Structures are given as C-alpha cells and as structure tokens.
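Only one chain is shown below, in structure tokens, and it's the form predicted on its own.
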Amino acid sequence: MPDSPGEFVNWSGSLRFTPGEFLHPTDEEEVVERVRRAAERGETVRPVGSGHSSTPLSATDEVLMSLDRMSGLVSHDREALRGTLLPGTGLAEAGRLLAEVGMGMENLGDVDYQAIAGAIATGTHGTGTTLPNLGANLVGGRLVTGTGEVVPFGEDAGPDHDRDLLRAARVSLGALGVMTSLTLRLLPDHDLHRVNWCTHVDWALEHFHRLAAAHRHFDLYWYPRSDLAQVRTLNMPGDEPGDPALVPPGRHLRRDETASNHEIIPNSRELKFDEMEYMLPLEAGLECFRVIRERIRERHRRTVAWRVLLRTIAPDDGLISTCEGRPTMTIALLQNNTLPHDEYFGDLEPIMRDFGGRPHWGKKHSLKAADLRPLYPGWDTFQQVRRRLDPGGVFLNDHLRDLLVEEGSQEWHHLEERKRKRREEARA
C-alpha cells in the first residue's frame, strides 16, 4: 500500500519507510523464489498484511513482501468445521467467504481491517472469558522458511505433526517464515445479539467479573473526561443472562441489534489512533486499571480524551502468545494519531509491567528481548523453532532482532556482521 512511489505507510500513519523492493507475489512459487534469492544475497525479507500494526514489524529497507494478491478461501469442510484461507485475505472478506459456506470464526477483534496472516501473527484478539485469541484457532497451514523450503504444519502436515511448530505459528511475528495458507478451526455460521449502553465507570468496575462471566462477549470503554463507561455485550440470541442485577439503574442504551457474527463484532473506526495494550493476569487486571485510572486523572486527563478499553481473553498454548497459560484481562490506551502519545504511554507502561503485563506485539511498547524472555515460559522453545526454520535470520529486521535476540549473544553479533557487510555492499 505505497502512498508515494516506494513508500509504505501503516494504518495510523505513525510508521513510514521505503523498502528496497516492494513485492506482491501471487502464489507460493513466487514466494519461494524470492525468499531463496534473498537468502543467497544476505537480504532481509519482511511479510506484511494490511499495515494495521503500530510497531515496525514490517519495516525494512530491503525486501517488503505484501501478500495482498494471495487472498481467498482455498477449501472448506463443513462437517469437520475447517476452512483454509490464503494469507492476504482480509478479516472482513474472510467473514463473508466463510458465511457463504455456512461457517464463521469463533471471534474477531475490535476491527476487521487486518489480513488474516498478520492478525494471527501478532496475537490479535477479541473479548470473552471463554474465547482465546485468533491464533488459538490456527490448526494448520503452510509456510516458506528462511531457506525457501515449503513446510506444512499442524493438520496440514498429518497426524504426527510437529507440535512445537504449530504452537510457535499461532503467534509468530512473521519470524518463522512467510505463511502461504492457514487452516482454521471454525464454528457454524451464527448470529449475535449486540447491546451497547452507558453507565458510570464505578458501577461497571464493581460488576466487571460478573458481567464477563455472564456474557459470551463483554468489554467496556472508560471515557477519562466524563467517568462514563460504555459497556458492550454480545450473545447468541436467546442466551442472554436474565439477572436484573447486571442491568445498571438508569442506563443509557446506545445500540441493540442482531446480525451475523462477522458483521456485528467489529467496530468501524473512522478516526485513526495509536495504541498501547498490555495483557495482564485476569486476577490482577482490575487493580492495575484502578492505578492506571488514578494516574490518568492526575496527569493526563487534560491531554487525553480517547477511551481506555478493557477486555478479557481465554488462555491458549501459543509459545509467545500474550495469553499463553493464563486467563487474561487487557488494558488498551488509545490516543488520536495527530496528538502526542509518547509521554502518555511511557508514563503508564511501567505500571502495567509491575502487574505482570505482556505487551501486545502489534502495538506500541518499549520492551526488548531481555525484558520479554522472562514473561513467556515457551520463549526458548519458540527460539529453537525460529532458528531451525530461519537459520540465516532472513526474516529478522532491526525491530524483530531487538524483540527476539538478546544483545551481546552470538546470534546478535552474527546479525550485526551481516548488517555491516550489507552496508559496505550498498556503498560499493
């Protein structure tokens, strides 16, 4: 999505870079050919989807590979509730295609602008205490490794597949290879009844855990300048809880409608923003939010009008999934993309870290490999899978190196040497 010749701009406009090459392969063979050439030349290749991420996961001055021309539903099995999609398929398009064959995804995120491969690679999630992030429903697929080999994984590799590879692929940051197909566990196509209403944030916090347990989907926005909260619930029609204690007195109803899941879950975000989000242990989430709330009221209320979003996510088994092994509550800080956000995010990030938070991989944060490693029990296993699939570091740009490779390690020195040689070649 170049906005000027050669330039790539992400969704919020906070990331701009010019790759040396901007490729749009149309099939797996083209991906293989170009990755092999990059490996021979010592180049970096970064796959990119819709560019919704706020972090420089895709940034490179070498080879940027958009998968936008690899889109569509490859195959489906309604009896097994499986569907295989190409990596550049947008989430909105995926919803329509799956509905046409009588199926749907278990959950979706706040928006559906992302491509399916990018959404899964960065740990995109929706909300619901029984609903994991999108990647937990990845059961198979195919990817092109850093040596140009095509590797099927999960169910696509057969019953004796590499379990660690599947767990690594469920949140991979594009560090294992270029996904060329993704097989998902699905549900029958279904409607959801959505209700949005406003109340005071104190009431919403007092009833937070009961609301989260009672509804299939539940989240809330806190508006810092008014102390109002907008609560959103979604349920299968007829499955709504009937507890009158979960309806606040004098609530202001804002939306009440029923539609297909892929149409009713995502929101439309016409105003663009930058975001920082941390995933916290569910039992610590509300205490953390109360500290965050007080800090915003003390220091940031006059400069930040954007809402703070609270959601829940079920645990999963992705090796570097932000919800690996624990029920999760998320706190997301939003700021208009035309306004400064560094001071705001920087002031509140240490609070969320103190409560055991893990940063969303696709949103603003300051952590590096040495900070991240202790947060993930599966960290070392993920690194073993990554190095096996990409021994030359073809998919490691500067940002991924900072995230995944500890400074001073043997791999870090190897990557530094490769960068030095590439700079010398460019000058020559």
Ligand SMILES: Cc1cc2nc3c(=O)[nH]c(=O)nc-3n(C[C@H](O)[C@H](O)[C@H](O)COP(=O)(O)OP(=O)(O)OC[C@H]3O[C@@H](n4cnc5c(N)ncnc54)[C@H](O)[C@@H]3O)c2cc1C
Contents of the next structure:
Amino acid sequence: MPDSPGEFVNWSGSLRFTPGEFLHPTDEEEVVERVRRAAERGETVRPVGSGHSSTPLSATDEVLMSLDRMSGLVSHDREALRGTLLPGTGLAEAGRLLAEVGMGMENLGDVDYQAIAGAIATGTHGTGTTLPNLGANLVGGRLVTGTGEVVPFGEDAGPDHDRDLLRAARVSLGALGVMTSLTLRLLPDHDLHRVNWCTHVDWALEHFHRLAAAHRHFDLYWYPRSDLAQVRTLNMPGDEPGDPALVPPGRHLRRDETASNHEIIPNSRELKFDEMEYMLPLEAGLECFRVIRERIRERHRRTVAWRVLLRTIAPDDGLISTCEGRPTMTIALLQNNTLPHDEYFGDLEPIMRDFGGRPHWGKKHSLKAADLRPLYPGWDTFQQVRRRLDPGGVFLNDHLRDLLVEEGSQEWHHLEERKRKRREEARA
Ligand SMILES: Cc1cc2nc3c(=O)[nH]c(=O)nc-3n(C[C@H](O)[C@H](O)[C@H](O)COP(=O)(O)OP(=O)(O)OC[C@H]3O[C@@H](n4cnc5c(N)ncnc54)[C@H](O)[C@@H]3O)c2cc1C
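Could you present the same protein in the form predicted together with the named molecule, rather than the form predicted on its own shown above?
The complete assembly is shown below, putting the previous chain first.
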C-alpha cells in the first residue's frame, strides 16, 4: 500500500512537505484499517485531493492519504436527481460521468481540476446569487471517523439522519474523517450560454447588483493597471435578460458560446498564482471593494499585475461554510506565484476582515481559531461533531489545530502532549 515517500508540492508550489507515508487506498476497508492503526499509534492522518489548496490543510510528516484510486460514479437516480461519487473523482471526470446519465452539477468554480471531496471540504464555489457553494449540494455520503468507524450521513443514513453531522460535512476541511463517498443533489443535464465582454470598471460597479440579479452566473475581473473590467455571464439558453440597460456602452465582446454546463463553466489555468479570497456579506461587498481598489491604486498597482475577481454566492447551512446564513459577495486577490504576495495580501486582509469577511479555507489567510469562532454561529456545534467523530485528534495537523482549537484549551494541551510523545518516540 505505501508508495515511496517523497516531497508533496501543492499546485501553486507555495507549499511543500514530506509525509512519512503517502497512501493511495483503493477501497473503504483499506482506509478503515490504516486510520485504526493511526489511532492506536497516536499518528496524524491527512486526506488530500488534487492539492489545489494553498493553505497547509493536508501537510503532515506522518500519514498522507490520497483518494485518487477511489474514483467514479457509484450509483445514480435520474428521477430523484441524485448521484453518488467516490471521493477522488475529479470534477472534470464527474461532469462527464454525470452528463452520460443525463445530469449535471448545479454550479462549478473557476476550474475543474479538483477532486470532489477536496473541493467540497473547503467550500469551493462558483458565482451566482441563486447558486450556493458545492458543499450545499452534498446530501449524504460515508466517512471513516478518527476511530476507524464507517459512518453514513445525510440521506445515506436514512430519513432520521443526524442533521448537525450533515451540516458539518458540507464544509469539513477533512477534520471529521475521510469521506469515502459523496451523494449530491443534481440538476438535469443542461447547456449554458456564455458571454464575456470588456468595459470600464465604473460601469460594471454601477450595475453590479442588477447584473448579478439578472444573470444566472455573473462575475467580474478588475484589472488594476487599466481600470478595465471583464464581465462574464452564463445563462440557460433563452433565459438571457433582454434589458438593454445591462449592455455596456461600447462593450468589447470577448466570448460568445454555448456548451454543456460542465464544459463551459470551468476555465483552464496554465499560469500559476497564489490567492487570497474573502467572503463578505453581499450588502457590504461593493463598499469593501471601493476601499480595496483605492488601496491597490495607492500602494500596489506597480507590483501587482493580476486582476481582482468579484463573485456572488447564495447562502447555505454548512456549519463552517463561508456562506453560512448570508448572501455573499467575494473578493479574490491574485498574485503570480513567482512574485511575493505576503505584503499585498497582508495589507488588504484587515480591510476585508473589517467588513465582516470570512476567509476561503483553501486560500491564503492568517486567521486562527479565536478569530474564526465569532464569524460562525454554528462554530461550537461543528466542534462538538468533530470531537465526537475524532476524539483523539487523528485528523488534526498543526494547521487544523490552529484553525479549530483555541490555544490554551484542554484539547490544545492534549494535542501538544501527543506531539511531544511522538517526537520522543521518533528520537528513541
Ligand atoms: C487554479 C485554481 C482555481 C481555483 N478556483 C476556485 C474557485 O473558483 N472557487 C473556489 O471556491 N475555490 C477555488 N480554488 C480553491 C480550490 O477549489 C480548493 O482549494 C479545493 O479545496 C481544492 O481541492 P483539491 O481536490 O485540490 O483538495 P486539496 O487541496 O487536496 O484538499 C482540500 C481539503 O480537502 C480535504 N480532503 C480531500 N479529500 C478528502 C476526503 N476524501 N475526505 C475528507 N477530506 C478530504 C483535505 O484534507 C483538505 O482539507 C481554486 C484553486 C486553484 C489552484
């Protein structure tokens, strides 16, 4: 089962670590067996998807577990619009498999390279005021807990299922256990019509809320050096808004095409970048962007050539979902991965925090448990579910401990003690 140990590098190259073991289980039994052994030995196990996150969610020098050999569509029900996927299924592959059985996902993010379990674990989202993040469509599945028990959740657990567990599983950071299957609510397979155009950012900002309300998907890229914006819209063919006031004067058309949802939503990204993205209350988003725009023009325009991306997301009920309970506007800062990003992100992060922002779990940010807890009404419930499923902290690496456990708490001391013992054993 173990592959040869070696360095693990994430997509952007900004994270590197060397796991003690890099496993690729082929079925749930293997996952159970290895998690049980880890629990007995006091080891850490971190699941990993396609490595597109740029926070060290999966970093470990102990057991790294990729689910890439557990991929495919397990079952589907076209009438009920449900499909159950194995955790390592890539989003592109999921799109193809679901289209073959006449269904498609409600939305996707900017790319489709991620594994389904990895994308859902961090609250990956696309854009659209009526479209929630991917995890909101998770209605059930199975996971292997920190004691090596297999726990079905949501619809997979039957009608009397534990509602808090499902809400925790919708964005879980791999802290509840290793997901071994995911059941999704789907839509009938559908085409989408994409229109992208360029205009001045002032026009796009003035019409932002109307554009967001009129189009199924709408987002905008602001280019700090030119002050131009690229506006991107997607709609079901025939559902495009006919309002001429929503067409910018002198627009420059960049793309106009129709294709199946899973082919037309994702883009291909060859140039590598690092990113910070905050989810803001929709009503505060534009004012926050106004302050961000001023700051970038004052201090960062010379060093940052990359665009800033604005999107919207519908609310959901995931306990630590970044869109929990509120319509959301997102602001994403991007920087070429070969250029420094610390000063840029570090200067703008406090502005997004001042406007009530919640950081994307898979992108750069500096928050810790004490900062995060007040942002999520369901925080304590999530921690109860997590401690119930993983009482020994098998799935907590240092980064997750910093995110989820308050420094100085009993659990914090327990984890420190476990780490000390493991270090001593390694030295002996
Ligand atoms: C080019 C690019 C474009 C992106 N576009 C978007 C976008 O449009 N919208 C957006 O919201 N985000 C976007 N992201 C962020 C990305 O979607 C998230 O970081 C996502 O979590 C990455 O998925 P992954 O499969 O690479 O998972 P990884 O980064 O490998 O892992 C993410 C988390 O999933 C957990 N995990 C993985 N498998 C399992 C499992 N089987 N059981 C339990 N936990 C598991 C891991 O432990 C970890 O906590 C983008 C990132 C890149 C690099």
